[in-house]
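What follows is a single chain, given as structure tokens, in the form predicted on its own.
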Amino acid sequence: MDSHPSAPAWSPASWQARRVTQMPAYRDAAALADALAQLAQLPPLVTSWEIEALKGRLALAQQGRAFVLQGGDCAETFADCTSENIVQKLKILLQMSVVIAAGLKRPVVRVGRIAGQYAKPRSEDMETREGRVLPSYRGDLVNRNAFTAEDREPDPALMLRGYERAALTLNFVRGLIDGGFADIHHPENWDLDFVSHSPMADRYREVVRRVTDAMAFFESVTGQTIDDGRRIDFYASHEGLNLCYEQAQTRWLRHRSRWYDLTTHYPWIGARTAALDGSHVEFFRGVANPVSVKIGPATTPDELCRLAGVLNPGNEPGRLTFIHRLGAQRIDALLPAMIRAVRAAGAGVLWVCDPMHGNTEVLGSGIKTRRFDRILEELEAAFRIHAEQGSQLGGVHLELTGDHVTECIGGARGLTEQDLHRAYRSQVDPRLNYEQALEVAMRIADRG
């Protein structure tokens, strides 16, 4: 694909001069100079060269030689940053990642939606309760959920606050997977007690069984390790969809000559915010990093060219990721002639599926939910339709907890609407729960 040679200069605040949407309207103008200026004094989040090991992960991924894993909350709250919840969130990606792996044969690409993803888009800048109007709640990143005047406001301090939650996060992720805890000779730091007597967890087992006695095997025979199994590398991504936050931690480092935005590995840019001529695409196409770019029914082919022009004119590999969520109804008709645009560009990209967002529904009680089988039924079809296409499906991404919630209709219980009120705590959108993630993984894995 041809270089952009007419973009114009770009440096991190370049996107100021762009068409803003999703982003809050800070009132208070010294408060908001005062956190960007210590959030740029504070140290990175995560590293240039965690960054470029990422890429080149993604690149393999890209070319059909690892799959990517994302998945995590679909908003992250500050209270949620306890130990407990992060070791319930490491583990169910670990647990997927082993039977995807063993499954695809192929390495698997972890990545979470975890420290960071603090901030929401919203359909409206206002909501209505009672007659009265105050702003939306746009996550703990921007202003507090409780509706009250004080409570809405954007607050500056809250990015501090999001920094910090987030740097607290990864220093726990880091320490866990260092000490070894995802060591795959110990599966059993992964167990999750609550569905000791699930069906699925059943079936995990005897993957991870089949697993760890190969690898018990090959190091008898052999005499020696399989270090690999001792360690694994895990990544964090958010949608960098507050830009001043993302601004104050994006650096230029000299000796790599590039622009990096070091809150997280890899950002990505929401359907709602991924107009050419807007600013959420202006600041992302300036860093270094592997950007992810959500792709919903209302894009064209022609923009997603674009798109791939004005992210990645070089053409890197594991550069630019499509995260398509287009709906299991719509699939069809859709993915084909993005998938055929996108190669006649000679754009090389990463296809990741996003079966969740695309078959969200509100319910005649009000509550928002996702049907399980719709979920399945979009993900088969992504493969089926990249295969036919001669393309690639390079990943999947997915909003799901450790915990046992009821936010999602059907899977291996059976879920039915009756039973999303015994533990619905999604603030937003609707998560699978453990059985369900691990029946998604199982599902990947007859793909192998």
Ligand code: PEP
Second form
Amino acid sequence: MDSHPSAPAWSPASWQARRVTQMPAYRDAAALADALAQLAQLPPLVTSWEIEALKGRLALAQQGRAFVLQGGDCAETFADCTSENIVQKLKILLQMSVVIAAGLKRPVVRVGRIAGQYAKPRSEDMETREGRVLPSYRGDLVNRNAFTAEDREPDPALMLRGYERAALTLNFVRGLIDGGFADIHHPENWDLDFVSHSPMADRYREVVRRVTDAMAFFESVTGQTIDDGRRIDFYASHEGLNLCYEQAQTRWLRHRSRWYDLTTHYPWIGARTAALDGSHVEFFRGVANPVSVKIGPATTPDELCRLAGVLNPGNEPGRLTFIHRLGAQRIDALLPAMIRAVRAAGAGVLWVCDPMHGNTEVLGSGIKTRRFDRILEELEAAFRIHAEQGSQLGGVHLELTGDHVTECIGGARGLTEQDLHRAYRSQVDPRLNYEQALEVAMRIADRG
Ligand code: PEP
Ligand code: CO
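To complete the pair, please output the form predicted together with phosphoenolpyruvate; the form predicted on its own was given just before.
Full complex below, order starting with the chain above.
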């Protein structure tokens, strides 16, 4: 593989000299400098020990010995930082992980889109309403959603507010996990009503039975509940979009002789900012965190190989994840050549499927939705294509919530277009609800 022996020097600020896209235009330079100086002084949100432990687990997933479950909101908002929301999100992710682990008979690496998923890429820099033109809303880390000039002005202090919300979220997640969260492991306590609504009812009952048996077996053999004496791992991730924020929490750790982005364990580069010569790839090539890149239909197999060369020149296991989000209609035409090219280049990567972002549609009513069947179709195609190519699908990346929202069409209860208005809460992309998310987990488990 091309190891880029002549790669230019990297520093936490070297991205600033590259082509910068999707970044807020902060106008008050003094306020920006002040916020960044504060962020640079504040303690890190995560530690390098956690990051390196995660990288080791991702390396296992890369070999097919573990499976990554990454999920959460499209965008977190500061107002969503409530105990109820955090509990529900953690609960659905842990329940899904138990179902998947029992089905695939592999450990599951749990990763939330949580504690920092506050910055969003936008296709238009400006938004026009009734002739008024204002900057687009870019997520709570950057500006405010209300359509006034003041609210839409990028405000550097929001990076501090985001850091604080992320810290509060992580603190609560760590407390819940340390405290046990025991009922997660007993499917008889879960909200599984939807199973009987499904045409797949018998198969789902079988999955639930397997989960229950696997747990009973583990508990009888070890005399422990499944998490006694073994802290569950749960990791945080977000799109590393606002590089000012990421840079301010990036530190040189002397005991490791490497730079770490300490805002999150597992940042990703979004599909809109994955250009090889762009600022985001430049920034993330220099930090030791495991990083993902979202791969859309426009990425060529050759670009994928060059991304691997730039982001992981030493082929470090667990360092680089490609999250393909190609759409149910296009995955068969595009993915095989990508897998072959990456293999031919000798690049070791973890492959994850995001079956959400290639399957978004806007209905006549203007509502954004996704069809559950398309989501499953892309996911099943991803498993099949990787197997056909002698590769491994090592994980799934989902937009979901633990609540009973109605944002995606379909699932066991057969939600229709008419149901969407009932509980459509996302300000951005439509998420799987509790039942739909668990149903996806059961489909994955069914492959075991
Ligand atoms: C997202 O994950 O919310 C997102 C914007 O995805 P992508 O970069 O794949 O379009
Ligand atoms: Co999204």
